[in-house]
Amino acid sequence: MYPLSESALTMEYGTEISIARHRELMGLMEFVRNHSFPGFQDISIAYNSITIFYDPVIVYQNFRQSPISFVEQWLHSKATTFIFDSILPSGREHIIPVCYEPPFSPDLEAVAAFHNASPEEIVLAHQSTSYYVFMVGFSPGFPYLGLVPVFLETPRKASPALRVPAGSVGIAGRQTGIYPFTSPGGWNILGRTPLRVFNINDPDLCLLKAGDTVIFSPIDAKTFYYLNQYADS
């Protein structure tokens, strides 16, 4: 454990990207939410860690000790006695349409060449797997999904693109993800979805959440334009 700031504490759990260990963290995160302490504000999850956010003034007023020491001791006691199986939350399942045709797949040929494969083989491999949502970050609503098949493991681009359109679906390492907004980016873009994954006017904000699963379903360009929810695509 280590302090992220005067009002946040991070607990790391392992180093590898593992769905099984991540689900244990998901269970602990839910347990903390349901058994929190005075001053608790929020909790977030990443690949191998959770971070608790708290109000140090309220914590001190209630427990009369260093807020960071209290939260560290409190989290240690919960993590070492917690039994995750009984309250493990179940995620939602999503089918995300993706158009892998030009001009929505600017890096498909390069990825195929990197793996000595055809573009069709790359697309088939990408859509043949059910992906687990590990976390949401980088930009609001950006889902980090995994694990892509070993066959598709691809390094980030040597030079990031200055403009990646919203909805673009990319891969980097054993990860795949969706750009919620038009932005710079270094992932290899294989296609684009017409679905918005972040909506400031939606009570849920993010379409995908940690613990959900995703299957990519191929569509043609005509269907993409019919379903398109992005104004700038």
The other form holds:
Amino acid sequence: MYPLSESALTMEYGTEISIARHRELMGLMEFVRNHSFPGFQDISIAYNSITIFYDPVIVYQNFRQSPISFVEQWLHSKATTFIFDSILPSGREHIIPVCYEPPFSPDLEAVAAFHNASPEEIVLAHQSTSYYVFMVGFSPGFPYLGLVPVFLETPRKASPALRVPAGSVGIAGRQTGIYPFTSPGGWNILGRTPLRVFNINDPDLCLLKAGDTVIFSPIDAKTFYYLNQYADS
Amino acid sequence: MQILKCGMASIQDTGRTGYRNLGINNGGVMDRTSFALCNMLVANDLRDALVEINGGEWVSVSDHAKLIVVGGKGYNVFAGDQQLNLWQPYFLEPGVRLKILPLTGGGIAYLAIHGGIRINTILGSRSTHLTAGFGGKEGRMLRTGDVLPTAILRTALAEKIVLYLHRPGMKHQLRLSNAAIPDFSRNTIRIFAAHEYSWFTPAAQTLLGTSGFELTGMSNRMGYRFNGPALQLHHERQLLSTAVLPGTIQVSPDGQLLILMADAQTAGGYPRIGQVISTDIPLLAQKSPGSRLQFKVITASEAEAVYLKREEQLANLKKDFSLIFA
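Structure of the form predicted together with the partner chain, please, following the form predicted on its own?
Time for the whole complex; same chain goes first.
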């Protein structure tokens, strides 16, 4: 456990990427939400950590002690009494259509060359497994999905692309993800989904949330244009 | 209120909490101290939305009289031909043009209007989220021709301030005392060691606390990038992406510092050498490219004590301010 700032505390759990451990963290996160303390504001999850956000003034007014040490002790007691398999929130399952054809797959050839494989083999490998949503970050709605097959493990691009169109599906290391907005980006882009992954007018806001699972389903360009929910791409 | 001329400006408040798991950052103002003081001076709630001006000239006019104030660093303010001081509440008559003009090396100015900017809230905040394009005015920077909805009614305290300003000779007499105006000239930013501090070589740790670091032009509401000695890791190590916040000091692979600011993403994977203490983030926010800064390492519990003391001072200042008009 360590203070991230005067108003945030992070607890690490394990040092590697593990779906089983992440599900336990998801359970702990729900437990914390349901048993919070005065001044609690938010809790977020990442690959192997959760972070509690709080208002130090309210914590101090209620407990008359250092808010950092209060929240540390509080989380420690919650984490040690929490029985990890008592709550296992079930995520939703999604099938996400992806078009792997040009011009939606600008880095497919380079990734294929990097792995000494054909573009078809790369595409098949990418859709061969279901992915788990570890976290949403980088930008609103951006899902960090894993794990891509070892065979597909690819470093980030040496220099980031200045413009990655919204909906682009990329890989980095053993992660894969979807860009919700047109932005610069360093991940290798293998395809594009016509589905919007973030919509401020949707009550749910994000298509994908931590704990969900995703299967990518290939579509052709014609189907992509038919399904396209992005006005600008 | 109609905008007749606009540089880089946006509507901001204290931002959004509770949506970090959807990748939605807190956002909000860059300089929370100036924000709180400006809202106080026009009898606003300390969460009310105002205009943050990050550069360029601002000219606006309103059909209704407004109690306004401009705070921050590095701007000249005029109401018609009359020059106003920063931190000076002013009763702006209908049709009189308000001009906010940047000085060389100007920082960030805040224009607060009594009642706040009454634009719709989205997810509990009026802050502009530029990446996702929501909040503020249509999710974008303000521009010439925009009309901002403002309040017409006044609270009892605002009414008393307006009466005070209408007394003979008092029009320009109300101003925040020098002791309460933030000192933006300090070039030492206090930080505490972040989780990956020990990943860096002893030489890097020493350099962090002793060298000067120059703020570059590659700086915006998302982050401030610095030029300085390259800070090396003991050995190449990968960090799994984890939560980051404004004030988080990331070290990029070339050894240079990037300090995350108000619009930073919610998670990051670069090793973090330090965390700017919350109380000094406004000071950092007000620095312009070319500034040479130093970092002073204190402990997290010292940072916390500074934070609690600062919040108490602001609360007391607000109480004292309202007592002037009791």
